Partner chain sequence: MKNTKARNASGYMFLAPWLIGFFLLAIGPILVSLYLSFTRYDMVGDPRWTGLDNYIYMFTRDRRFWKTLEVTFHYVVFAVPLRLIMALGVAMLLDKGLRTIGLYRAIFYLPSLLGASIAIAILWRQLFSIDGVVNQVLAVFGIQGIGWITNPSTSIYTLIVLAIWQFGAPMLIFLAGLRGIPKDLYEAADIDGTPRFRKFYAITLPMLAPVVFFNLVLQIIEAFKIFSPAFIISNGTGGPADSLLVYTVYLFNEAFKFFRMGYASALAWVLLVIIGLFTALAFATSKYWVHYENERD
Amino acid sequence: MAVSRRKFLTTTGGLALAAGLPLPALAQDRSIRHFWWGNPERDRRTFEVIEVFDKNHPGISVSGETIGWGDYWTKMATQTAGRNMADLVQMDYRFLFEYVRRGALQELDPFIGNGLDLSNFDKGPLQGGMVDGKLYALNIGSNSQVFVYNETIFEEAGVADTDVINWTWDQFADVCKTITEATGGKVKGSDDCSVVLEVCEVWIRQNGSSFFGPEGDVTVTPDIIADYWQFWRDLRDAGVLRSADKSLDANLPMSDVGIVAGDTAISNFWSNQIVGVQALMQDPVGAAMVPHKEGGDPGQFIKPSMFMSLTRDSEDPEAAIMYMNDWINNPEATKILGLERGIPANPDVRAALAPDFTPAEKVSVDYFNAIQDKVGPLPPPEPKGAGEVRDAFIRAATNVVLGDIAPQQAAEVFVDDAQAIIDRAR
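In the form predicted in complex with the partner chain, the structure of this chain alone:
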């Protein structure tokens, strides 16, 4: 159909006029942006929530922007520098303090009870979003470390009755050996977690230490990290771990992780990922705690898996808060979101969701309930430079896995490097 320019202009102009008429002039151009890191499933759910919000709040339009985790922080940094941040951004515990200290986020306290209803919100999860006693980030799901295991293989290998909530590192090693033998080496016991700082952190806490001290200095001793690398090295030498070549990437896509690829029976994840892992697998999965140290401290902790924050660049905070409030309180929205971002902190929401749980969701919630009294306190906020320390850890561990350097020596160099990185970031 050929449309002349003039005709096009009159038609669209008329439409715009008609659309503008029934609404007050002020309300029609309110718009907010929401930016999150996602995956196809999360994006689908989020866009559905945006549709619901748009329907319930005519006059406000929400535009969603999404990108993978890897590029998310790059884009965020660029937008922050360009003073062009979305109104609402998804935040991570690791980065929250850096962004607050840069002055990029707005305090939420003035909105509590004034647009933002938190009366029914668990206090623990709320705490995680506070910096210097002020709320800067709203918890939109909690999670914890988890070792996901393949139930079918556990049964076939005869280790299905292991108490995976209370097991120790020795028991874990035995399970790995039994599984590798039972499958004739076709499926190894576990992924090699040498390069995984998140599991190492649990190990460090079990040994009565912590990675960073309250002042942000590196407080862990090289010996503890060396022991950790030595533990995995012994298992590697025993041939019960995934091959070294596949164990050097700490940011593997979910489909390439050992348990999903069918290489191993156990892999480490965050508990909100259980549902995603199950979606990629035929065999049913179970959830185990990171093994304990005999007589050691609790190592795991429950952490906010994701936050939503209001940014400095928001021009219509009122509308943004309306959206934020719906996100945690509106039953229509919470039902769409489900457990995909972690366990919701509103008990009513959890109760409303329970009848419709899929088996994997039930595994996540049962796991979450089972570990409640076996976890330690949330570690202090990470200092500036923590992200770079994680990269340095992966580099050091890579050299250990490849056998280029002994664990003790690598750990000493790494702890030095880590402190240097922190000093430089100050």
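In this text, the rigid core denotes the largest set of C-alpha atoms whose superposition between the two forms falls within 1.5 Å. The model shown is predicted, which means the values in this text are computed figures rather than measured ones. Positions refer to the first chain, counted from 1. First, how it differs from the form predicted alone.
Here G133 counts as shifted, since its C-alpha moves by at least 2 Å between these two forms after the core is aligned. Superposition on the rigid core between these two forms places the CA atom of T46 2 Å or more away from its counterpart. The smaller of the two rigid parts turns by 33° against the larger between these two forms, as judged from C-alpha superpositions.
Hand over the structure of the form predicted alone; the form predicted in complex with the partner chain is what we had up.
A lone chain is what you will see next.
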């Protein structure tokens, strides 16, 4: 006779109590901890997923621990030193290699196909969690560079049929000129991306190079950066970019970026910002790839917005892996999580979420699906001092935009300065 687990526990528990005996030690004693950096919305969704997991796996209880980003890594370091890490932790790409080198994370490869189903996982996002060819972190949300454009202006200017997923830099320049002419100069074609290192990095990769090499040295040549700055200078001279006085801040609030302010038809963002951009605009937005170099290498990459990792302190890896697997494959859980942590790497999950997407969320996911086979490998984590290098890039580009120095000369000085910054930081 089949006996339900609830009935079994009720019966055996009742007998034990009646006899004054201890309750039997069963699987309900299993527990795991999940630690993440959060915000109110993320915490709400995560605790709901924990409730779903507890409901579906009554033998296991999950304890959620959350804290803001600012204190997260301090607490993580303390727990790591005390060998008291949660079973599962949220991990960031910039810290992944450090925690693997410290021996704080467990390799996930032994669990693939053995509790962890990655058979329908996109390969690009999976790669981002690998260190020395082994998987240590599971991508739970992805991102990529994007040029967001105003669909209404594209239609009115007659460039709506442009293939913005496969377009080249020359075609981008033509679109900028057409839009500027069609609007009588009221709306320029694009923001000036001279000071935007993230777009320059795509340009560098399209030219077969990388900004940083495997050892963290600056490997890009001055010629490549000079060409990038020259491209934007040519468009600036043609009058099809946002004015220079509004093009010197690479960290503008979203509300002040050209497309949102109504100054331009195209601005650069990360793909998880598409929804936020749309929320600030009346006209519908579309998503375009950063233009390609004709015959060049793929420049964009899929960037993990965050990971989940299994720690070395987990006493019940089997239960932890069950929980991790539910995060990426259980429809009930993935529906709760939605796109809050980025685009899910499982196409079935994206398809299941699709009926409830807002128009902007649909743009975001359609874009993510379209670029899958057009991106290159994820670059290695940035070396110490990379933030200071970015500041130096912005200063050098600013001087170019203001016409104080020629692109070639500025690029040569910048590359030398960048390597000096990295050397000092070591």
